[in-house]
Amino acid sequence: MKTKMTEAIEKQINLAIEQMLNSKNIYIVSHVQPDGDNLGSILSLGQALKSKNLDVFMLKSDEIPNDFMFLPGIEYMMDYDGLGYVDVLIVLDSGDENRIGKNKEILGKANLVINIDHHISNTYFGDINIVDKDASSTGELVFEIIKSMGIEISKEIGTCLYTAISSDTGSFMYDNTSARTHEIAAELLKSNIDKSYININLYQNRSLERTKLFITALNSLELYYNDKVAIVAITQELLEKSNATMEDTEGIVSFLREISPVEVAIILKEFHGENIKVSMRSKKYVDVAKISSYFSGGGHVRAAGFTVNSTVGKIKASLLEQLKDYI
């Protein structure tokens, strides 16, 4: 199967398995608020590397959301805390050092760092950087390195694969979504994976926690411009009513989006000490990523976040601002 990757991203990961297939250890390190692309990607990755019989290990950043327990290998993930030396750190679905919380300090120990993203907002902060912003995932370009280190797709890493991809695609549904894509996802359901056992733990394990805060979020909804922009607020208040945790908002942005008439769907997620967390997604024309630039986040023209100090009634106001050119 031919690669559609440019041969500036050819060169990038042909020096990237090099230094890794020489190294002393290799440390792969989540992102905070680890989604099915990041861990997907790290654990298919992970294990490919040590079928090598290479040092790897892989470390989280924040805690695993439940939806993601089902993934194998999810028991080598581990915290950093007095393991030592670091000799390659490979950072995956990152668009900067900030998106690894607390293990960005281990940037300044590694002898060498890999950065492995998708994300046009990315900003290259790797000794080796593979970034195709045309590709769909991250997981998209871990297929091609596992590929071209002429390591066997098996069940395991077949699985972590097709989450990662999946997961980011909205189940093969958004733009990101090529004809790469989908010969990818042709060449991994012949790794023997079970879609169908995916597919459940990724599209229909919703809690009843998760369900409640659910329909009362959208009791919350605010339509704006029309109707073309719709906005929900999860605060530390609507939690508790919800008995659910922010990892239950998982999904409500999306379903936002799919109302006739919404062009921008956005959710504002209250964290503790006026922390908030915006995720945004469009339809067809509003470049979400252009709006989150400005407040220094990023991410893709039709899916992208930022994190701002700030109160939800502040942020909205502001992001209302800048959407009035757009709508």
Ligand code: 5GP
Second form
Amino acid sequence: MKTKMTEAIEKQINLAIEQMLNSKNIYIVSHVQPDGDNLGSILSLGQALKSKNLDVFMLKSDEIPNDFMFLPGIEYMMDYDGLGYVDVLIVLDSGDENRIGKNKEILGKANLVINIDHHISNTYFGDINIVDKDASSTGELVFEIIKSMGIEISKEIGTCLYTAISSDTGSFMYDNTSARTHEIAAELLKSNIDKSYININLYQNRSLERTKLFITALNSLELYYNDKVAIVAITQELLEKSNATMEDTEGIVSFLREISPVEVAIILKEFHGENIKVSMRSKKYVDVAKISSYFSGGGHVRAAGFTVNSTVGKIKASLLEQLKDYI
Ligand code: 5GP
Ligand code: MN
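Okay, that one was the form predicted alone. Can I see the form predicted together with this ligand too?
Time for the whole complex; same chain goes first.
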């Protein structure tokens, strides 16, 4: 159980702080399909660095889901104009360079790349790598950085950090939640955040369209290997029928994992042009990061994913073949 950072990580944090404080400008970039940990980390670090009068830009690599529009500072998220000089580039919550999608080109332009992440599959692509697979979330690492800089946790920063950590720990429930996670959460609560406001926005805000999609999707639930594997496929046809968007599939895969006999929950999302995004969650023993890496994806032991050019039928078959050895 994690209680504190290792000395090696602390050293990387100190190096990063020195570079940030002496930077000409700082760009912080999101990953594709940004989640609560990603956006909460960007906005807390970005606003903390701004409070030090640094020249900070927060870049989106994809559309921002409506779910996170409540985050203080979300209006800072902007597109890169393709021209701006980049001194320090900070990549958050991204296991590899491809996770930042269209903004990958900035990696080659920046004078210095700082990679801050907690994925077991991280490729250490930065000049400075603050990577801790034992951290519950990237938000947890950003908290340590902000504290090390002696920056006060404002209500805005605290709200973003709490969202980041709560999102990636399934509201402090998953295995990755440590004693340190709770200590940080306690400190954030003392920073005067409105916990109820955050929780309602994150967990009690499901739209009617999303609820209808949930019901329709669950009707197509398939179970394999003695009900240990649950699979749901979301096709474009299904979305149209429910008047929903792919964003509305959020939460389905974790719901599948909650079914008693289920060890591995899988959602297959069919985007246009045979582009299938697969999300996997496991409960007790299956390492889904390992299975995802077979398909050139990655993630964590209990939550991982990948994208392939294939059909729902084909990818389902090869996933079931892979799972045979694990289940
Ligand atoms: P989700 O299934 O919610 O998209 O992602 C679960 C976890 O797996 C996240 O931590 C995410 O970073 C990781 N993940 C999802 N898709 C990919 C992918 O295509 N490549 C890599 N490296 N990681 C992924
Ligand atoms: Mn994360």
